[in-house]
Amino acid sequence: MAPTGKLLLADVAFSGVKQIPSTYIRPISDRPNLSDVHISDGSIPLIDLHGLNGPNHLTVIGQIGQACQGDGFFQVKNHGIPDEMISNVLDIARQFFKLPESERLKNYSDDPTKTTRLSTSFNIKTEQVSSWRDFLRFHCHPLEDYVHEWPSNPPSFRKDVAEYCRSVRGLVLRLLEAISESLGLERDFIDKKLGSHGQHMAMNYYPPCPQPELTYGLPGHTDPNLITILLQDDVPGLQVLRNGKWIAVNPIPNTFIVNIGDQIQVLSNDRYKSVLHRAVVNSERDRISIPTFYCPSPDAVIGPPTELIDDENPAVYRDFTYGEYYEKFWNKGLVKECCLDLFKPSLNTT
């Protein structure tokens, strides 16, 4: 629960607070240090996917592989998702978070097992310090299993967001084929490792913060899933750790940011990296981001493929189910130590 008896942060932030409540203040050693962030327009690679289906196919595959290996993040343009659909889903998210408090709270739950829920921060039951964020999170594959749980307000939410989910899933499947190919594997290798597949989506809302230097929208973390496709509005906030320095990733209209999750790091036997990233806030403008998290099904067995293991490159990880991995991630919370180390054979004492 947010302070002052409000369940959601937005209703605290817009009540005229001049200082952030103490539950949001990070220890001095764990503050954003915003003056030390590097800002660069070309901070992560921008890849044109138009060439995937033509004579430049191998060039684009090489660019994707290089980005996965060197950056763990890249942006994509000419991705096949119409500009109108992108602006529409951002508008719907903004409309949702501007609904009256009583209407938004119809979707509220602090139960992380619920497949559709509105909540705040990250894991309010276990965390020591809160994050400056409200979020609506929902499952979206297979769509027919979940759409009926989604908000019915704004009125077009279910229809328009379902259409967006289908389009993003198509983009994900194309990218997974390209990533498989860039590793020298069969194009459908990763697809076949995922079991029945899982797709979750979040709409994150970061209200203006009167003291952004004291807190985070989300602290540094890696994503536990396979791959994340991030849509963000025009307000900067995403930062990626590179060579020990935080790099600001400024939004480019109608592009998506792709980041490699922990499961791709395992499936590449550490060739590709799941890197730390965080969300910072500002005092002037609210920010919306819409990540799509693509996951293996909980019973899918994840481990390095035999094709990438030899005497010089032994298996870095033991096999595990995604359900086992996600449980450890959730229980640990958003911490800078990646859960992957728990799945290395040397630490497996059972």
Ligand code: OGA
The other form holds:
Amino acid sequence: MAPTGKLLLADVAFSGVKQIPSTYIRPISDRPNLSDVHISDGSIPLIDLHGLNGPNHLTVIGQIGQACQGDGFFQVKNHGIPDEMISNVLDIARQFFKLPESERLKNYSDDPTKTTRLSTSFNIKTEQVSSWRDFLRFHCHPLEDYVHEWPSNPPSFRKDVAEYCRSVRGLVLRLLEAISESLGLERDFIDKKLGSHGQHMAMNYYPPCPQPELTYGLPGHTDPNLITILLQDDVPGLQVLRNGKWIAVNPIPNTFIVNIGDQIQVLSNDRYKSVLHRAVVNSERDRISIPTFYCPSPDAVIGPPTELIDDENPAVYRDFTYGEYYEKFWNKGLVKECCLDLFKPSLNTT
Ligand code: OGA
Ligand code: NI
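What would the structure be for the form predicted together with N-oxalylglycine (OGA), rather than the form predicted alone?
The next block holds the full complex; its first chain is the one shown before.
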């Protein structure tokens, strides 16, 4: 629970606190050091997807492969999702988090197994330190299985967010083909590995924070899923680790940020990297981000493909089901070591 008896952080943050409650304060060794963040090193690559279906196809595939290998993160423009749809979904998220407390709380749950829920921080049942975030998380594929659980306020939530989900899914499927191709695999290779596919979405709400140096919106983590398509509003906050330094990814209107999750790292046998990233907060403005987490279905078996294994490149991971992986992720908490190491075959064979 957020301190002061409130379930949600927003209802604490806007009560005029000048100091953050002690449960949000990170130990000195684990603070964002905001003045040490690099903006001069250039941002993550920006890839124009317009060329994906034309004579420049192979150039764009090459750019995507390069970005997955080098940064684990890239931005996309000309992605086919209309600007109005983007501003609309950001608006809906903003309206949702401005609803009266009693209305928001209708969606509240602290049980991570619930397929639609509003909660706060990361996993309040297991974590030691809280994060400066509220979030609404919900499943969205297949849509008809979940839409009826979603918030019914704002009134257009279900209709508009469903449309957005469909469009983002279309973008993901194109990117998965491109990523498969960039690895020298059949275009439908990743698609086929995912079982019946899963798609989850979050609306993250980061209220202004009176002491942003002491806490995180989300501490450094890698995403446990396959691939994430992040939409952020115009307030900076996302940072990505590159060569040991944190790089700010400042918002560019109407672009999406794409990042490789742990499952693509496995399916590429470590060629592509699921990179540490984090969200920091600021004292001035609240911030909204809307990640779509695309994932295998829980029964899908994930492991390095034989096509990418040879004497020089042995399999880095054992096969596992995504369900097994995901459970470990939520229980472990957001610590810097990523969950992937737990799925490496033991080197000690004695
Ligand atoms: C996430 C995430 C970053 C952000 O939700 O996994 O990394 O900027 N979010 O909100
Ligand atoms: Ni993330």
